[in-house]
Amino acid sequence: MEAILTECAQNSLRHFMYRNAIFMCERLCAEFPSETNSQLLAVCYLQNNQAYSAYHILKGNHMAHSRYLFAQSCFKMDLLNEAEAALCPPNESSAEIPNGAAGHYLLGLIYRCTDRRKSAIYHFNQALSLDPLLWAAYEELCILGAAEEAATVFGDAASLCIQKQHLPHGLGSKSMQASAEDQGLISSRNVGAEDLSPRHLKNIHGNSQRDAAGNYHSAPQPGGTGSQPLNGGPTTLSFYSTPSPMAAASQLSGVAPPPICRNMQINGPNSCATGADSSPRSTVNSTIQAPRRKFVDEGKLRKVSGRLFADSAPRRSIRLATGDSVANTNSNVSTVSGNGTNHSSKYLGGSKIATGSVRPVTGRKGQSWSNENFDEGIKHDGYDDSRNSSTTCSSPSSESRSLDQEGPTSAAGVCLSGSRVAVGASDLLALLRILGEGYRLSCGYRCQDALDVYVKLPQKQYNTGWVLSQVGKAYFEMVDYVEADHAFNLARLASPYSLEGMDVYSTVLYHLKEDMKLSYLAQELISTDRLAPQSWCAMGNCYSLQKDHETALKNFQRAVQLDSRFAYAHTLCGHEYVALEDFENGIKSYQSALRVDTRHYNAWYGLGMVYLRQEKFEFSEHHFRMAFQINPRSSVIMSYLGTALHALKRNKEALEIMEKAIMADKKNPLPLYQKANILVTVENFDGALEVLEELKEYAPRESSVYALMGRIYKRRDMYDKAMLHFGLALDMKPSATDVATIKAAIEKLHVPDEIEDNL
């Protein structure tokens, strides 16, 4: 009965029938109370977004996995102190972090949310060292500005770690005995109930903690089934290990590839019926108790082994030259074409650039792409790994014997050879190195360098929603809104269901004053997911563009309500408060954004603008300088930092920073105008006029440029030219405030400056 209830609950989780899973788990816990069964019930509640229920079920439990699930529940409920205590018991300083890499990652998130940067960085690095494919940890390090170069993180050490995780335990084949280094990658122990390979636990790590919490008892994502732990067995196993690089590559491409491993199709009375009993209990028990089953005649199997694996660890160049054909050597052996290995290394050195090709995004130079798949070799080499738990039925002892006697085609023919794991890991890490380096540079606001790195991606990877969104963000930070709009539009076409970067896209359309496109985007996002903060940020930007700041503020507050850790929503609230001249609440909103993310430079910039308007120039300079330290390539930040320095009478420093701002973005008129203002202050009128003449080319319809030129000519007693430029300034239809200022200057045209200052 216990096994049936457990299997029923797990099957319901696999099919997203959470209410049924909860009901069956409650029956299970009532009939067979145990901490392991409580864990399964807690997972059901977590998957159903009922963290409070999981919290009460797990409170007081001490098993490692119970502590991890309890910490997940606390994290979702914002009980960060309790979450930390669950992962790191205060009275047990030597206690190991539960669930390995996933536990370190969760602890890193807790430390980041509680503003303990160094501890967060340490645990994110620990998570990466345990699982190099935990991309979410590398993302967090990039956001914190503490990530190492991707070539280091996803280098040789990561490759060895992946091979160690994804090679079958107890493998003694010749291919893994080729070097002492390879020997160190293989465990000599047998696979038993308490020694499952991490590759059998196919789970997905993502930005959402909900995904991580939901994979206990192997409730897999659609399209795959995971092996379940033995009920009542050890809970120190890592149920949240990252999937194999081969499986990850197939998820990137979105297409389920055919298997490459030669699965044995058994036709005899001793065959292993994979569909007869797929429960974890029966699977593991059969592994422990069943006597050795002779699938086919051993002599024939040795012949099959010799033909399929004549060279168990061939050189990559030889494998690439062997072509696509693999002979069908026995009617009981199912083979698949191995053409994936032909192309798996083609793009490792970066894609080949050629002129004349269609370019997917403006600024991305045309590339000549073949029809060959970049990660085809990865997918074909290892995707069938997920089937091991349901097709392997031999006992550990027979498995070890068959490995010695029959080679790597034993154990139902599903074990990957060491060379294939190495190739798959190499190809996947090559892809992650490009993605990781681009993301690291983007988080460091080296946007042009990031774009140059993303261009190296193969076309099918470049034309994905996530990459195109990153490209759009890079153009946004470079204040190239037209290109950002184009990139985000392509991202919407590639992934119309994804909300990645849509908050930034709405801001791009806001700056371009594309009210129709912005309104359409907001409606689309709301219809896609009403509970996503990005949707309400887009709606708020739509109202802000229409100058309806109160309604915009309500929408941004709704985004904050949905996700209090969404820093950009807090910042947008601050902008609307400032537009309504509610500076006190604006400051509070910016400070809330900084509590979420201290490197959110937009909030530092917003605070600087508030203090600049309040003429608190020392505070203004401090906050602009903090923003400048985070984003040292922003021409806008440098311009306002120079303005604050100019207000503090530090004109030399102000001129230096203005020069840097001009060099950072020569099309930005703001630093040129501020430089002219500073030159007027130091009475360098010729230099100021020269700068303004240059500025007229970039901003020919800017009234303030002509008004400043009129002031300069007045200071030089050139009244005719002064009157001419004041008149030109009025013709540009400036704001009402500027009109009043210009008319006042015309009325006092013949009044000396000394007398005017005393009036």
Contents of the next structure:
Amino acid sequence: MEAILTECAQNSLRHFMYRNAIFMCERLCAEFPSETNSQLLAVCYLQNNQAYSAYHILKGNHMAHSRYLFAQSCFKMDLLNEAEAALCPPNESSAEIPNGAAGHYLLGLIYRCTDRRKSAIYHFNQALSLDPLLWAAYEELCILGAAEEAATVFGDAASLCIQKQHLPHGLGSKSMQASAEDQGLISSRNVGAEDLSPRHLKNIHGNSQRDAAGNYHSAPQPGGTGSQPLNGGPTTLSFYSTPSPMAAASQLSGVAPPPICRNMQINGPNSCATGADSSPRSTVNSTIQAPRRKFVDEGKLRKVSGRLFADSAPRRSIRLATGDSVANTNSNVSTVSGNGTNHSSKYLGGSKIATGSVRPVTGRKGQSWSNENFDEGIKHDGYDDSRNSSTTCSSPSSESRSLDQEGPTSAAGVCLSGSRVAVGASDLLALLRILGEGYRLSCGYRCQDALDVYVKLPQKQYNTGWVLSQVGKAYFEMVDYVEADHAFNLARLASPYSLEGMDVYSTVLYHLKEDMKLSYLAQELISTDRLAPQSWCAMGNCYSLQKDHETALKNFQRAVQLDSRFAYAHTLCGHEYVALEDFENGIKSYQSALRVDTRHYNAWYGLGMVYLRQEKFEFSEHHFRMAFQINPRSSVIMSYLGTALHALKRNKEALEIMEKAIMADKKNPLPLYQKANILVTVENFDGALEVLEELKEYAPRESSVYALMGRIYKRRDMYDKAMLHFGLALDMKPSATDVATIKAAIEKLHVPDEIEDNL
Amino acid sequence: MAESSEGEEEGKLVGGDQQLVVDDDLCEMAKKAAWSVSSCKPGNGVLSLRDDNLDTYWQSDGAQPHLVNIQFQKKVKLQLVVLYVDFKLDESYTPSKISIRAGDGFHNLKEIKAIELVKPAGWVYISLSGNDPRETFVNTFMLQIAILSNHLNGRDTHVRQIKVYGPRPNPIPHQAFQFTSREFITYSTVR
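Given the form predicted on its own, corresponding form predicted together with the partner chain:
Let's see the whole complex now, leading with the same chain.
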């Protein structure tokens, strides 16, 4: 009965019938209380967004996998201390982190949220070394500003690792939103594997032994987190889901204490099968072996009731995956999927590339790392299958990038698959290298470089939502709003339901003063997802553009409520408070933003502006300098830093910075104007006039330029010219205050050397 | 939205707008100011002057002149005072002669504007600017709106809403002039 219940529950989970799953699991746990079963129940609850239930079930459990699930629930409930304690018990500092890469990743997130940067970096790096395809970890490292070059991270070592693991691990995206996708993906992966296995079984009798052997061999493989018992392993179809395939594989091994080490994380264990494959390319084979083994074993396992739970999990997930193409998540996933496709196609051999298996397809669509794994698994399967009948192979998705090598395919034999894995892995890594490098550069605000890197992507990959919105962000940071608008537009066409980066897009439209487009965007986003902070940020920007700061503030506060870890929402709140002249709250908002993300230079800038307005120039200079250190290429920040220095009477330094700002961006008139201001202060009137003449060419309708020139001429006693310029300034229709100032200046033209009240 | 036509020397204001329309470069200055009145009927106090509700009104309850005092925390530049009064609803309670005074405190208020309303019906705009361009704004700590007499010689007065406007501060701090051209504005802030 236990087996049946387990099977039923997993089946329900696979098909997203959570209520059924929960009910069945409860019966299961009541009848056969065991930690494994409670894990399954916890998984059901987590899938159903009831983290609190999972929390209570798993509290106190010590199995590695339980600890991982428990940490997940705590994280979702914001109980970071407990989550940390679960993953990394304070008393046993040498205990293994459960679930390998996924565990490290989760721990890294916890440290990041609690401001322990070094530890966070350490754990993300660990996660990456255990599973080089854990893109989310690399992303986090970039955001923390501590990522190594993509080439090293996604380099040869990674390639070997992948090949060993053969089933790279699923990806936990940062946002919880993605997690669902991930899960789906992972499941798809698993499903794929699962499905194939039966077929495999039929065909691969011979392999089983090898597989089995392989399993054993693989056990020691990757970092052996031997600590995890087989049971613990299974399916955590949790958010940062670990690939079930792995679990599946491990389970399959069932026989062996498998490589479940690191279950989820590293598909490796299984795959690493050193396999006693007899085929020539043994090494390669081993990889292939793994999957096969997996399937085979799975079949065996089925018979072994005890394991069913573990067993079915992956299977279920796989089936689930097959069921529906999860995917279509934009973002990173897309890139991966691309790869995935390649892989599959490769595997299926050129010839047999039938659209076949949904799995691969789903995998692809899923576009997550899981695809990768999934594909790999499928490859094997496919491979075998192709021997018998083409079936699976989803070649579809855009042509694989490096399909070229396909050639051999077919039933050549296990060895081929091995090479395919290698090729697949290297292709994937090549893609990741580009994306990783691009992302790292754009997090370091080296935007032009990032753009150059992204351009190297193949067309298909480039035209995906994630990449295009990264391109848009890069243009935004370079203050090229027109190009940014264009890129974001394409991003929206590519993935109309993606919210990633849409907050930045709304800011771009705000800067361009495109109120129609902005309100349209805001409406669309709200109707797509009312509970996403980005939608409310866009709405707020819309109101702010119309100068309705109070409503804008309300919208931004909603965004903050929806996700308090979304730094930009805090910053925007700060901007609105400042516009309403509520400096205290503005400062508080900016500081909250900085608490979430210390490298959010907009918040540093915001604080600098507040202090500038309050005439606390020392503070202002400090904050602008912090912003400058984070983003040393922004000419706007440089010019404000210069302004602050000027206010502190450090004119020489101010001038230096202004020069740099002018060099950084020729299109930015502000530093030139500020330079003129500083030159006036140091009484270098000729220099100032020269600069202003230049500015006149650039922005002929800017009244402040003429006004300043008028003032300079007055100081120089060239009254006619002064009069002329003041007149011109007035013609440009400045604001009422300026009209008053300028008219006053005209009146006082002939009064010698009066000290002006401004500046 | 024709502004009420202003009389010549005396400053008579006729009519009034139903819609409140002010320039974009003005912003309401008195949100954080301290408002007080010389007298009021219970239930119709000073809050009604600031509640954005045209149905509620302040009703005075004492001798003329009736005073509305607005004290700011620091010196502010003011440009425009807008009142909502309605002869059709309030008849003899409608203010007629209004004097606006400014200064540092109660001890040194000086009249800066005197105006007479003739059957007003809606928002009445009273500009504080002088003729001299240098006098576009009144820079002051305190503003006092004194109602010297009412229509039909009524004793007490009803005022439904008062708003005070001044220039919007330069969004770029520590800057002499505000930017007007697109090129400058685009680069002037980071959001």
